[in-house]
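One chain comes next, on its own, written as structure tokens: the form predicted alone.
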Amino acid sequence: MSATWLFASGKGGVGKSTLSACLAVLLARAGHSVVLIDADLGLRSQDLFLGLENSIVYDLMDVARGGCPLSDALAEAPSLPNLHLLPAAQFVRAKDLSADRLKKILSLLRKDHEFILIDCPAGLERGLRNVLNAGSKLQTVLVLTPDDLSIRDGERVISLTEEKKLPRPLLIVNRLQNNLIYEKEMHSAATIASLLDLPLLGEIPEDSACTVAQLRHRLVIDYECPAAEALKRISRRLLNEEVPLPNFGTKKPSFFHRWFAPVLLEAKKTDSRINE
């Protein structure tokens, strides 16, 4: 029995694509057969995350249009023969992929793979709606950051899943900062889960290793850092393991973090009116 996980965010720039690539690799390293689908038509990125940018011959739209067999479009990840990527097409629009065609592709993939992860396009437009229309076997994972704009956009994604009669999404909150949460400057993951009435799948802290990994064309899970540990915990929960949540922000920051925390200086308020 395969599981199909759809990663959505509403707002862009929350780390959804990086997160889905990392989880695909972790599940494959655990010995499971995994396919990662890049559904962000026109903005292909997952080939870069997996080091497959020079291996792409066919893409998702080639399969959807009948231009090649599905097996020919699946790119195998280096050193992980049980992880495959179905890349996005770069020169098409969201409306070019119908929900029926995607549904057929998912049906074929489920025959041979344990996990199918779909990296959805950001936003609430046709690209996301087409994926949500691709059947009732989808489980949505909503990826947010702890700010009001991301939370508000997340509410719209939840309403879309309700319209499609899909299971209620699971929640991952990214870029949490323990000291800001403790000082009541930032929402905790538990608070956001409560506001949205969603089960909390994972909490990921803000981590400079993510930037370093991206600059080096690596995945952050290849480094020993808090973000990598958080992602590993999430991958185990996807395998139905009982893994405690860290509850970032419930513990007082260490003396080191408090001493070296940057000091924010507010600019003086000025009269914005132009003097005539």
Ligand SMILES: Nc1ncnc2c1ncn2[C@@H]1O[C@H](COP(=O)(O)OP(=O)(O)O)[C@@H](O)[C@H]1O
Second form
Amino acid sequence: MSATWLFASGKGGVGKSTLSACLAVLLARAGHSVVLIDADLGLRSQDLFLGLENSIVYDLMDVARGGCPLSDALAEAPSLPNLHLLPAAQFVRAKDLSADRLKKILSLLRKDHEFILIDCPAGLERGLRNVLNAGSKLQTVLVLTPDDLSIRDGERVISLTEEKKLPRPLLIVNRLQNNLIYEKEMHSAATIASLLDLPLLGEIPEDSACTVAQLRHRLVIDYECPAAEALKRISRRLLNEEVPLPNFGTKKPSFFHRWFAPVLLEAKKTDSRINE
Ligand SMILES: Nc1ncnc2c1ncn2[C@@H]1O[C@H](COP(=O)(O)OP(=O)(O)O)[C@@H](O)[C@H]1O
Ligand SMILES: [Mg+2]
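Okay, that is the form predicted alone; can I get the form predicted in complex with this ligand now?
Full complex below, order starting with the chain above.
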């Protein structure tokens, strides 16, 4: 039995690549056979996340065009023989990958691997549409940040999945800030999930460890930090374990609250000046 999750968003920069790389590694570390497909054609990034930037010979488009066998393009992750990357091509555009070819690649991968994670391009254009057209066995994971633009763009991704008759997406809300939610400045993950009528797969807090990890070409799950904890909870949920959600913003923040309170105070003063 194989599962295929595709990580999508309307707005770019919401964390799809970070999350899909980390979850692929966590599932592989849990002993499963995993393939991560970098479908963000022209904007390859997953080779850097997995430390494979010097080992890429063939890519997804080479396989799609019949230029090499699938096995030649699967790059093995360092010290994780059960995790492979199918890298994105660098010099093509997302529309160059046809849904039919991707469908064939997915059905070949499903024979030998338990989990396939697809890091999709942002936006609602051909790139995402081609991936969504690649068959009914796809489970979309919609990644959003808690702002209205991201939510609005997310609604359009949901409509696309409805159009393609795919299962309702699972929702991950990334970059949540406890103190801002508590102060009702930011939507909570539960609010967004009920607004969009989607099951909530995970909540990930804003965490500067993500930036540090990226600068060092490492994965944030290898640091002891709140984002790593959140990702580990999500990976267990993907394996059908029941893991409670943290419900960020429901508890009174202590240290962070004091830290951000002056910013909110200043914002309120500015707002009332503008409204005068
Ligand atoms: N929870 C988080 N806290 C802080 N920064 C984050 C978080 N998640 C992702 N980021 C940062 O956001 C940026 C965009 O992430 P990325 O995974 O490339 O997004 P996408 O693939 O959706 O474009 C990166 O610099 C990443 O380190
Ligand atoms: Mg990306």
